[in-house]
Every structure is written in C-alpha cells, then in structure tokens.
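One chain comes next, on its own, written out as structure tokens in the form predicted on its own.
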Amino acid sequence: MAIIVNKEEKRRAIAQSCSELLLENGIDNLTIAQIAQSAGIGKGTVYEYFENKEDIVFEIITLFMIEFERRALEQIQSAASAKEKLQLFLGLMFEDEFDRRHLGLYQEYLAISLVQGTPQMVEFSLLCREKFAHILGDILELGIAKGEICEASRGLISALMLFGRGVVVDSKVTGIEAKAEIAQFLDTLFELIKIGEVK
C-alpha cells in the first residue's frame, strides 16, 4: 500500500527543519543544498515541496510569524495596563539574542520585499498588519474600558504599526536603543491620551 503524504505537513516540515540553518546563514548565503541536506532529503525532493528557496524562505519566516504572534498574545496577557501590553507587544523582538536573530532574518525579509516585492510577499505583509493592527486595537480598546485612555485612541492602530516598524528598520540603519526608544515613544504617547488611573 502506498504511503500517503499530507504535502503542507510535510512543507511544513522541512521549513522548520531548515529555520536555524536559515537564522545561521541568512536568505542570500541559503542554498537549496543546504536546506535538502537540513531536511534528510534529496534535492529534488525539495522541488516536490517549493517552487524555489524564496518560497522555502517565505514558508519559514511564515512559522516565524505565527510563533511571533502566538508569544506576543501570551505575553500581553500577563500586562496590566495597556502601556504595558503595547510595551510588550513593540518590544517583543528586541528582548535576547534569540529575538535578535529573527529580527535580524526580518530586518533582510523586509530589504528585500521592498526591493522585489513579490505578490505573494505583500499579500503576507498585508495579513500580518491585519493581525498585529487587531492586536492593537484589543490592546487600545481594553484600555478604553479600563478607563486608562481616551476614546480618540483608537484612531493609534495605524500609527502604532508605523512606528513598530520604524523601529526595527532603525535599529538596523541607525543602531538605536530600541527599548528605550519604545519606552519613551510611550511615555510621551500616555501622556497625551490617559485619562485616569485604572479601575
């Protein structure tokens, strides 16, 4: 009897199989001879599974994403405020040397989805600012019930997003503290839309 392969567990697994390779080498220096030896397979075999290495990259920063946004949801959590959890959720990436590594993979991820944006590369950017921009405004709207912020925050989600990423893309161009630049984003940001203590 023939084995049957469910084809998405097994991309899925060979991205994951190849994710440290990719965090060690960086998406220009990854080959696909690295990522089939990675994998235990053969290189034709990585053909089966991905057009090509941007979509095996692609299939990897994709896990890296959700694994992002599945760490930020927990650490929200814990937060009390809503200054807090926004402080958790745009510190995220900046926190060790294994959220450095990613930010650094993400920091190329995003070089080069501006130089060659591929169609599929902006229909996943737009779905993990659809993610992140929800996110926030769970973030703001708790913060509004708690009686912290005023209403008029709502209409932050944008900005938040914006500044999120000017961060990471300066903290590669200009090697700026990012925490203490997010920290003082906020701290100047509270000042301007708290109403009260929390209830």
Given for the second form:
There are 4 protein chains.
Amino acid sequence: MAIIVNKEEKRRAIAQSCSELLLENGIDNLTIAQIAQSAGIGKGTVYEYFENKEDIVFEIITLFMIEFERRALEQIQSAASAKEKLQLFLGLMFEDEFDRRHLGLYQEYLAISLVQGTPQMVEFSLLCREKFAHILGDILELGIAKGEICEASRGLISALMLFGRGVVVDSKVTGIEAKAEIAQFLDTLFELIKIGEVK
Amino acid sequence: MAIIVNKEEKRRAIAQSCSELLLENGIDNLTIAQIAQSAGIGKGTVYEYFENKEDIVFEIITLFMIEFERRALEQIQSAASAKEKLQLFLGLMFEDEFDRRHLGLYQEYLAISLVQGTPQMVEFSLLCREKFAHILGDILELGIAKGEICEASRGLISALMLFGRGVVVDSKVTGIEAKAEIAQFLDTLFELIKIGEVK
Amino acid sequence: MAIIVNKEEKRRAIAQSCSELLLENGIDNLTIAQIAQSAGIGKGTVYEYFENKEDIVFEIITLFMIEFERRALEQIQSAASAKEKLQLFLGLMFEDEFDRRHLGLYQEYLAISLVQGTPQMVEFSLLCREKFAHILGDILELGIAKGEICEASRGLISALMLFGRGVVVDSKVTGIEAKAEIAQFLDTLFELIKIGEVK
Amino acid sequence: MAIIVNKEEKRRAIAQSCSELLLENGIDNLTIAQIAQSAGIGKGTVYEYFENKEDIVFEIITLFMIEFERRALEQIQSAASAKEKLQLFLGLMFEDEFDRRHLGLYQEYLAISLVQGTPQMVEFSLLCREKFAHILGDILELGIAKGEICEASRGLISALMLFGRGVVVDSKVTGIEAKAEIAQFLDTLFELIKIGEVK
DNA sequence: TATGAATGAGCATTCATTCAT
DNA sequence: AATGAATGAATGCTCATTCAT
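Could I see the form predicted in complex with another copy of the chain next, after the form predicted on its own?
So here's everything in the complex, that chain up top.
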C-alpha cells in the first residue's frame, strides 16, 4: 500500500531541509546533489517535487520572505511613531548576523533577477512589492491619521521602497552603512513631512 | 630600437573596439577570443594591455560612465528648475534604445558586484557615487540659492542616489516604469520641499 | 529503482580502456576527451568515477605496478641463485619493447613526483617501496639461508632499491645501458658478499 | 664607437643575475621577462646571448655544478678515510638550507631530463657523470692504496653514482631521509669491502 | 646591438537535468 | 513514486620566441 504523500508538504520539507545549506553556500554553490542528500532522497526525486533548481530556491526564499514579513509586522507594532516604524522596517534586514546571511541570499537573488529575470521571478518580486507597499501604506496612513505627518506623505510609498532597494544593493556594492543611511534619510524626510512647521 | 606603443592609448582602443560587442552580448557572453578578433589582435596581446577579462569590462564601463557623466551635465544645463534637473538626471538612463542597452550592461555589472564585489569594484562604485553626489549636490544648492527649495533638501543627496539605484534595479527586477516612478517621486517630494507653503 | 553500477569495476574498466592511450601519448598528452572517447562514455561520466585526471593516471599506473609485481615474482621464481634473482628483478623494466613503454610512463610519473609530489603520490611511492623491499628482502634472506651470501647482505635492501631507482632515471637522463650497469654492479657486489673467500 | 662586449662574459653576467631567481621560483616559474628584468636588459636581448630558455637554465646549473664540484673536492680533502670521503660526497647535497634549494633545482632539472631529455641535456649529464666518476675513482683508489678497502671496490664507481642518483630522486619522491640512507649503505658496504676480515 | 610588441595553441572541469528501470 | 548513472557544452589564460625597427 503506497504511502500517500502530500506533495505540497513534502516540497516544503525538502526546502526546509536545505535552507540552512542555502544560507551558508549561497545559490550558486548549492547543488542538486547537496539538496538531495540533505533531504535524504535521490537527485531524481527532487525533480518530482520541483521543476528545477530555481524552483527550489524560490520555495526557500518565499519561506524566508513570509518570515520576514511576519517579523516586520511584529516589530512595527512595537514602535510608537511613524518614523520609528519606518526606521524599523527599512532597517530590519541589517540588524544582526542572522539577518546578514539572509541579506546575502537576497542580494544574490537580486543579482540573478538582474540578469536572468524570468517572468516567475518578476512576479515574485511584484508580490513582495505589493506586500511591502501595503505595510508602508499602513504606517503612513496611521501617521497621517495621528497627525504626525502631512497628507502628501501618502505619495512616498513607492519611493520609500525604491530607497530601501537601493540601500540593500549599495550596502554590498559600495559598502555604505545601511542603518546610518536610513536614519539620515528619515531625519531629513521627517523634517519635511512632519506637521506643524513652516518651511 | 623597438616600437614603443602608448599603452594607455591602445588599452582604450581595444576597449573601444569591443564595447559594441559588450553591449550586444553582455559580460558573460563576451569571450576573449571575440575581443581579440574585434580588435584585430591576438588573444595573447589582449593580456599585454589588460590583467584579465574583468579588467577589460571595467575599462569599457568606465568609458561609458565618463560619457554618461558628460551627458548628464550637458542635459542638466538645459533644464531650468531643480526639479527638472533632477528628473533629467535620474531619468537619463531610461531615455531610449541607446540607453536601454547601456542600462542592461550596468545592471549586469551591478549583479556581479552584488555577488562577487571585488575591492576594485567597490572602489569604482564609490567613485561613481562621489561624482553623482557632486552633481546632485550642485543641483540642490542651486535650487536652494534660487529659492526653489528649502534648506533641508540639502540632506537628500544620498537618498536621491539610493532611490536612483533602486529604480535601476527594479526597472529590471519588478519591471516598474522607471520614468513614471521618478516623476511621481519628484512630484511628491517637491510638494514637500518647495518653498512658500504651509503643510 | 535506478541502475546500480559497481563503481570500482567501472573505474577499472575505464582505466583499462585507456591504458594503451597512456602508454602511447604519455601523461601530459592524454586528454580527458580521449579518455572518454576510448571508454565510450561522456567526459562528465569520467568524473563520476575519478576525482581528476591525476586520479585516472594513478589508477592505470597502479594496475601496471600490480602487474609488474606479479611478473617480478614469477620471474624470480624461475631463477636459481640470489644473484640471478636480483639481476632479473632489477632488470625487469628493461627487457623489451613492452617494458620500454612502461618504463617511459614510469619515468614520466617520477618526473611529476619530482616537481609536484602530492602526498598521495608520496604515499603511492612508499607503498611501492615497501612491496619491492619485501621482494628484495626475500631474495636476500633465501640467499643467506642457502649460504650463497653473507649475513651483512641483509643491510643492502634499501641500497639496492636506490640503485635501481638510479638506473631507471639514468637510463633516460644519461642514456646508460641499464642491463650492463646492473650486471656490472652485481658482479662486483657478489664478489664482495659471496661466502667462502678472503678479501 | 660601439662597446666591445665579451659575449661569454655577458652570458655569465646574465645567468648570474637571475640565478637567485631560479633557486627561488624554480625552472617552470622563471620567465624570460623576469630574466630580462633582473639582468636589466630587454627580452629580445636575452636571445642575443642564449639560444632559448633551456640554454639559460643550463648556464646557471652549470655554474652551480662547478661550484658543487669545487665544494666536493674541498670537503673530501678534509676527510681522512675513504668512507668519510664517500659519506661527505654523497651527502653534500643534503647538508643545509643552502643545499636544499640547489637540490630542489637539481631535482626539477632531472624531471625535465626525464621527459624531454634533449641531446644537449644528456651530454651535460654525461659530463657530470664523468666528473663525479673521477672524484669517486680517486677516493676509492686512495682507499685501496692505503689498504682501507679491497681491490674489488674499484668496480663500485658507477653503482655509487647510481645509488646517489636514487637518493636524490627518492628524497623527494618517497621522502626518505637521505643522509641516514647514505650512512646505512656505507656502513653495510664497508662491512664488505674493508680489508682484514673473513666473511 | 638592442629592443619589446605581438603571438596563439591547448584543455580540465562542473553540474543541472533526463529517463530507463 | 523513486532513483542515480550519464551527459557535454563552453572558455580564460600563459609565456617562449620572433622580428621589425
């Protein structure tokens, strides 16, 4: 009698089993052979659950993204002002060693997107964009509602995300100090968007 | 006596001769054999003038960067207001087919920086950063001097560059409409930094 | 279930299939492409069974060494006196065309050991040394037991091997006549070590 | 008015100027460019004085050989008995750091001889052989004359040289302890060839 | 006599993916 | 459902030597 396996469940199990490997070795140095071994299955079996290597990496990165979103929402709640929330959100990837490894993986993923960019990857990136836009939107709306920042701030969602993307890239490419850049930007920005002053 | 060649000159000549190749094929698909052929020299000769393939790509990208800087300064002069200048500067890479190919190369270069990032590459990126910071600084200072924008705008240089980087990346990664994003950001931003209104 | 292959067996089969190639072309001129072709497999498959090219050469040389040892023991048995045995053993590599090709390969291997000498190669050479020391030891012991040679001869094992190595090298380097040198040495030596005379 | 240069003199000057380089880098890693630079001349000029790279290496090795011979003779004189002289002669290459570097070079040279062996190299090796045979011959003759060793020892010249060659090779190939091997061999040998005992 | 610019052949190795069993 | 054996494309780099000046 064959064991009935929930495909979706096994997918995640395989992905989980080698997520550490991915963080350690990076995408390029992760081989299908390693994946199969760490999951305790044959190489061919991997392809029963995933289309290709990219598919596996996707699964893992998606898991990380969900976790990241969860942490982001959690952290943001603990902050009082809109500025603090933004600071936390934009800076979340640069916190500690744990994040540094995830950041590295994310940068590697971005690099692949930059040169190979399959429709699937674009779709995934757009999905992330939406989620984060939503989070940023909530932060700003709340800030406006609480009278912390002006109505015009509403138009900054996309810019804040693009700024964030720039920080992620440049923290590697030019070695800028991410958290300092974020702080400085928010200081300047809040000088402009906070309520109650005349320029 | 032997023939004396101006090494620096020939370097540039070789780089020039295969820059088209680089734009067409991308970095990864550019082979030393192609470079040598397009320059009409032997493969070994290439290595008389360049350390390695990376070195060649660098030379070409540097040439493009210089050209880009020149065009940026030229375009900016033709604009009247600070907002227009910023729009031109940030949008310069997304103008037409000509730029699209250069943009692609730049994105590929960024991708490499994101995963391999040699000290030399970081140094180059920092150099670019400085140059562009200078240009942005001039634009903002002039805008402040002319009373177009508030003093606080001065603190936006780094943020504008990171935003620009984000647009370069996301125009590929998520397929956002670069020029529209830039326009929208500047509209919102100028709503905040222009002089003469109460929030 | 997938096909299970006896790895060790296939290793030897691949090695065997290109040993002729190795004898003909030498180590440096043996390419992986040739190996794959002669074994009727793909280049990649070669690497399923061998770490690298060196590993393949090792396998083949080891096979030759085993065969050499077998022949040596066989030949020695057919000889009556210790002197004859030594002569056969030391001269075995210089017999005929068959041996000349193997000798050439061995010399090439020695050359590599002399400049690159990986631990693995040293280990292999020590293994050979042990085996041959054992054979020489047996010959001498029997000679002593039979009263052909004096007790002190026992101390000559290592020297005989080093002499043999010297002959292998010099037969190529200075073109000395190997068999004549061996004969002359043994004549002199036996003059000294044979029993029953006063110097 | 052209400067008259003694070709032979300049040859030696060039060779001398890069002999240190040769000891440090080995034959394979010594480039013509380095040679030219260290001699303060152009690459092309090197070929005015030498046929090819091999020719240069030859010149240097010849210089070393002459020096080695000088040292050998000097050392030997300081020894009293034939056994001591042989020990000094055979062990001379394994004395100290100075010798270790020369030994390495010599081994590399042997390796080349083993696979490429040009007539010129064979000739050189034969020349060395003759010289050293002469030295060994003198040692043995003197020993015989002084009644230290028996007449038959005269036949050991070639064997001693081949043994020596074997030690040079195996000190690298199998990592044997050269000086110990030499001592052990000579102990055993002198047990056999010394005068005044009955086996 | 001196130079130095130009040359170009040659090859190991990796690993995602397939598919016969 | 699971497997794992087989595959093969694709490329940077070195350096001794030559010969035009």
